[in-house]
Structure formats: C-alpha cells, structure tokens
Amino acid sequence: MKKTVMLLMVLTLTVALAACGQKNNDGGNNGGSELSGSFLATGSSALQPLVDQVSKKFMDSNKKVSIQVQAGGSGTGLTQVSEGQSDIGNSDVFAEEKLDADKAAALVDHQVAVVGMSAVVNKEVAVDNLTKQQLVDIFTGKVTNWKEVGGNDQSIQIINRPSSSGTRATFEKYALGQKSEDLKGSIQEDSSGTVKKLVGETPGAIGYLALSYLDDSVKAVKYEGVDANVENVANGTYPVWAYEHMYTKGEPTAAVKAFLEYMLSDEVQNGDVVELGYIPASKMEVKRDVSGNITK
C-alpha cells in the first residue's frame, strides 16, 4: 500500500514539473502563468519600429495579450503615461526633460536600447558632410541655399519635427547645441516615416532621422566629418544619440511587466535591436546622463 501511494506521488510531481517547464519555455510567458489583457504604448516614432516588431512576436507567444503601439512623439508618450492614458510611454529623452519634476519622479525608466540620429538630405543634394555651425545656420534660417555650404545653387527645404518630438530634442541638443525656431516655409511632420518620405521626394530637402529609419531613399550626411553609424555611436566618436526609454507609472500589470522583461531579453537585444539598427545599451562604450554629460 505504501509503495502504491509513493508511486502515485512521484507520478503527480513529475507531471506537474513537466507542465511547468512547458509553460516556462513559452517566449515572453511570465512565471509559467498564462498572460492576458491589453495595453497601449505611445510616444517616440524613433522607437516605434522596434516596439512594433517585438510586440508582434510577444503576442504570437501570448495569444491572450493585445498590444497597441502608437507614435505621436516622446512628449506625447510621456504625458500620456503620466496621466494614465497609456500603459507605456516611449521616449527618446529622459522624462525630466519633458515633464515637471514631480511627474517625472513618479515614472519608472526602462532603457531598452540606444539610437543614433543623423541629418538626412534628398539624394540629389550634392553635400555629404555638414559641420555643427553649418547645421545651426541651416536650421536657424541663416543659410537658405545649398551653395552656401558647398553644394549646388538650390534652395534648402527644411523638413522638421514638432516641439513634442524626442528626435527633435535630441538633434537640437547634440547636433545643434541649441533650440531652433519653426521657420516660415519649413514643413513640420509628426512621424519619422513621413519625414523620410518627404526628404526623399522633395528637391533640396533636409531633415533628421533615427538610424533605424535610414535606407537608400535618403542620404545621411556626416557630422563634423564623422559617419553616423552604430560603431561610431558605440565608441563615442559620433555624438548625436539617445537612450530609448519605455516609461511606466506605478506597478505594471503582469502582461506589461513580462513584455518589458522580454524587451530586455538576450533574444530581443541581440536580435531585433541589432537587426533594426539600434544598439543594445550593453554594447555602449560610453554613457550619458540626463544633463548630457558623457562618461566612459
């Protein structure tokens, strides 16, 4: 009788452990329990391609989870997560740069990647390099023709981002070293994708994009003679870059927590992050604080 009871106990334990192991091997599954629910991530368009791609993979492994990803700019994402209108606020800038100190302090920062940003021009523009001063002159309206910076006799058309954009804030802070005004005649677009399209289609156009958006439809120009690429960002020789943040407020739901953990997993960091042109934070040879100070 004792042998029979012990055998049944062993069999029960074996089945339970096997079931647990099967659940734990499900990509993105949280602690073996089945995840469910829906949540919204809003904000940075520079970060959107990564969040879009990873969210689809996460939902494939967690059929009862629904994730919506919307752009709108880092300022919008930070404001919405702070006010409870979204569950995750995607941002290219630290919350302290867009929100009041008390609101920023209530958010939890999850740094999921690093992204470089570059000035981009229409492919027919005969300029391959711009200095900091030349960029300042262009985006402040002092220079209005490409011939003034070594190009052909052609008017410059600025494609800008709104003030809520983290990409704009990063470009102004690290490429221009100052804020710029919205000039008469410039075009302003909310979406990085639209900026890329307009720069590619508009003669004489210049804008700026995250490296994750670059393709052969536009031309990235060097900054002070340095190529905008992953290697130069990582080693600190190219200065125009930012952390990609995913902010939450308060204790996240199980599904949100599991998704953020998945974003930081080796699978995503060494796969999707690299594939889409971002940089894992662990690969950076330099660090930057909220004030912009660089340390090794």
Contents of the next structure:
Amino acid sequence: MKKTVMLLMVLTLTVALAACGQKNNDGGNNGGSELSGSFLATGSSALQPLVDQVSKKFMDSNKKVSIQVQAGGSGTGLTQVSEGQSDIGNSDVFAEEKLDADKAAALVDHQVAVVGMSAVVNKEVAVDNLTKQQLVDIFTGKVTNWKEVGGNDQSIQIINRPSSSGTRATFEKYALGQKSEDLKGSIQEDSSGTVKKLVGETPGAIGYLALSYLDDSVKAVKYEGVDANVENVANGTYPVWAYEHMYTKGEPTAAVKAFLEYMLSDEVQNGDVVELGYIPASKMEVKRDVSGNITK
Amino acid sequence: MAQSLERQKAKPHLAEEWVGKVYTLLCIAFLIGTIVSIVYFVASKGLSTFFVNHVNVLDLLTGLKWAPEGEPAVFGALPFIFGSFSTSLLAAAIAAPLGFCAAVFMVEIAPKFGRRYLQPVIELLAGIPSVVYGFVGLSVIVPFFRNVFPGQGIGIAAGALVLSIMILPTITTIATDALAALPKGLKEGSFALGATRWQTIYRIVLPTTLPALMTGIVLGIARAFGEALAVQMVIGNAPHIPSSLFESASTLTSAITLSMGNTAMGSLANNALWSLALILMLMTFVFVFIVRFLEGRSKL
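Coords for the form predicted in complex with its partner chain, given the form predicted on its own:
Below: every chain and molecule of the assembly, starting with the one above.
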C-alpha cells in the first residue's frame, strides 16, 4: 500500500517536473503571438534597481515570461553572459574593459541608460568647486588638507570605491584622467549607501556618488565650474558619466529581445529611468565609444 | 511452523537495516564529495595565480602593496593577512574574559537566573545577521571612536569590537558546557578542604577546564577570521598595514568581498582573490587542527 502511494507520488513529481522543463524550453518561439520563456539578468548593482522594476512591469503584461534579476557586480554579469550562464549581463563598463577582446566581440551591447557621477564632500567642507588638477592631487595624496584647495584648515579623508569597481573606473577615467591609488588611511567601501553615510558623517570627507544617490546629507561639488546635473551631462558639458550596458550574447531570444526593446521604449525611458535617477540614453546629445572619444 | 514465522518476521528488519545502511552511506559519500570538490575548486582557482599567471608565492605572502589594476599589477597580501589576524585575535582577547565570566556566573554562581535568562540572551546574539552588526558598528561604534580617539574611528579597533560581540556566544556556550560537565566530586573535595567558592573556581574549576576553554577561544577566532560583511563595513579596507588601531585597514575576507563581483572570472585579478580565499581555507584547517589537539589534551 505504502509503496503504491510512494510510486504514485514519484510519478506525479516526475511528470510535473518534466512539464516545468518543457515550459522553460520553448522560450519565445511562438512567433509574436504571445511571448513566453524565462531568462536571467545578472551583474551591475548600480543598474539592478532599474532592471528589477522594469522586469516586474514586463512580467505583468506578459504573463508567460519570467525574468530573474540578480546583482553581483559588473564583472560577474559580463562573465556569466559571456559563458552563457545568464541571458543578459548588466555592466557599468564596456565589455572590452573587463573581458578578452575575442570574448567581448561575441557580445551585443545595449546601452539602456546613462549615469552621471559627482564628487561629494562633507557638508562642513567649505569648497564648492574643484578643478581636475585639484581632484587628481587629492586622490593621489599630493594634497592632504582642504586649505590647499581653498577650504578650511582640515585634513582630507578620502572615501573611495574598491579598485575593481566600475564606478571608480568611470570616475578615474573621466574626472581624474588617470588611475588613483589606494592611499594609506583612505577608506574603501563597496556600496553607495555606505559611501554616502560615511561622507555625510566624517569630517573633511570626500567621495563620489552617482547623481541618483545625491541628497541633503552630502554636498556635491562642481567640476571645473560645471554643475553635475542631468542637463549638463546630456549636452556634454559635464564629462563624468557612464553608460549602463545590458549585454547579450549573439542574437537574443524573442522574449529577451522584446524585454530590451521595452527597456528602450519611451514609456520606460521617460518613466522608470528618470524616476530612478538615471538619464535616458535617448536624451544624450553626445555619444562616447569604448576609448572615450566623444561625438555629437 | 514457529521457525518459518520467525524468519518472515526477520526479513523486514533485514531490509530496514539495509535501507538504513545505504542511506547513511549515500549521505556520507555526498558530504565527502562536497568537501573534496570545494577544496579542489578553491585550490585549483587559488593556485592558478602561481602556476598560470606565474606570481611568486613569497611575493604574495610577504608583499606590502596590493594593486590589482596597476601597471604592472602587484599582489602583496601581507596587509590583509595582518588585518585578519589582528582583528580576530583582538576580538578574542575582548570576548574571552567576558565569555568566561558569563559562563562561571551561569554555572557556579547563579545557575537558576543565569541559565534561564542570561544564556538565551547571549545565544540570541548568534542569530543576528552580520549586516546588522556592521550597521550598528558603523552607526554607533565608529562615531564614538571618532569623537574619543584620534583618527576616523574606522579601523582594527572598530572591527575587533564588532567581532568580539559576534563570537561571544561561541565562547560562552562552549565554556558553559565545559564547566557544567565538571565532575561534582572535584568541587566537593575542594569545599571539604575548606576552600572558598572563589578559590575553588580559580584554583580547581578554571585550570581543569582550560583545554575546553581554549577550544572555545580557537573556534571564536576561526569564526572571526571568516566573518566578512560586518568587518568590511567598519574597517575601512585600505590595503595597508595601519600605524594605529583607528586607521583604515583591511582583512582577507573584506578584500575578497569588495572585489570578487567586479572582476571577470579567470582574469589575474580574480585568481589573486581566489588565492586569498585559499589562504583563508588553509587557516581554517589550522584552526581545526588546533581544536583537535586541544581536545586531545582534555584533562577529564
């Protein structure tokens, strides 16, 4: 008796599992009638909130599609999409900057948004503007006191990102124009929230944050006299910004393709993207390639 | 008739025996397989830094400069090793006396109150997620240190203090068990000779249970050594050997967690992080051996 019940249960389970497998496999081959399938997007934690929110909306209107969004860093996203473990790899940096040339060549880049970044200082710091040279001097340890760049007599505390971080790479490339070192006594934190908290609470602190993280607890400083805001990034006068990339390997399946198209649609670009503090890719008046060349 | 009935009865037992045996063996095989593959995975990744990328082992272990993105990339892990050891040893130095005193109180001085109220409270500490410890450290300990001591408050002292609270349950629980397992006769003999309670605790109870207490400390250090998130939030993570307890430092775990997600698998920078993981794993083995050694020396 017991055995029969057991056997029945095993059978049911097998059939159920097989059915599940079936459902996942025919991912989006229905030729436009109704999208189905499941796919995985991993990578950049800076882009994750946007992908997360848009994927929920997309799943609401396409009931048969299931999207999983995981953070884990740009490197993880690029590696996983390159090795076929995930369908979309989210990244703050161009694939060419992290992967070998041949691996990067196999990936298709979808630039879905732009993120501007600004140097931020503790509110007590009496400096409103920093030139490129002053920033370089600070982040290379040549200048260690605020009075040397026109502020009060107070030592500078650097709150940096880890040297592998995409945000740091962007800041170094476009604000400093060179690599910076992990100086003795400097602080490295990985999450923007912690960076903001530390800059806000530590006397004499300087760090950098994405524009979406800026609020009253820290003070954003001008770069070469230019305010860090959406307009200045979009028209190309403010140079410290990066694309948010969503990479696919080769030709995406119908569901992935539809999702990426939805991501770039006006509804999302002027809605969720702006709402979450990113800059719509469509709004950019300038373009930038992987080696940093700007074209109008 | 009776014999055949007995044989029929015996059969299901034999089957049960067999099923149990196979099930146990399967579980053991799975467990061993998991452990072997984890060790193999970490070792193969961690060693490829030396065999594939040809980084010198001694340079990695004794180098003072960590610049994985530099030109050329330099991998010196000594600041991380120093940070890991100093924070976890300091944490044990803070937590051990507290844990022992709590254990003595719970077993010898006020067993009723201690075991009913104090022990659950201390064990509760083990269940709090480490990100909560890290955030409390960042919001309470760091500003306090910043106001009281020179420096930014961030550093080894803050890391050790957060860790000491995290390993307190480990040390206390093991010490409590050891003290409670002490044969009654020993203490009664001591009292019979006219010793006071404090003399008995100090001269008899603590020396006899010392190996078990040491086991607790080593397990606590092992836990502190492997803790990542809470320490990462309060220690500052600059890859340098600090010149004071209140200056930014880094540990093996925080170096790994900060960069692992941002580096591409198989790249030199990624392999170097796996080498740090390998060092962590080897250190854990050392701690396990020390615990085994101490257990062998138990005087009971």
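Keep in mind that this is a model prediction, so the values were computed, not measured. If you superpose the two forms and keep the largest set of C-alpha atoms that fall within 1.5 Å, you have the rigid core. Positions refer to the first chain, counted from 1.
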| field | Whether K196 and N122 share a rigid part between these two forms | value | yes
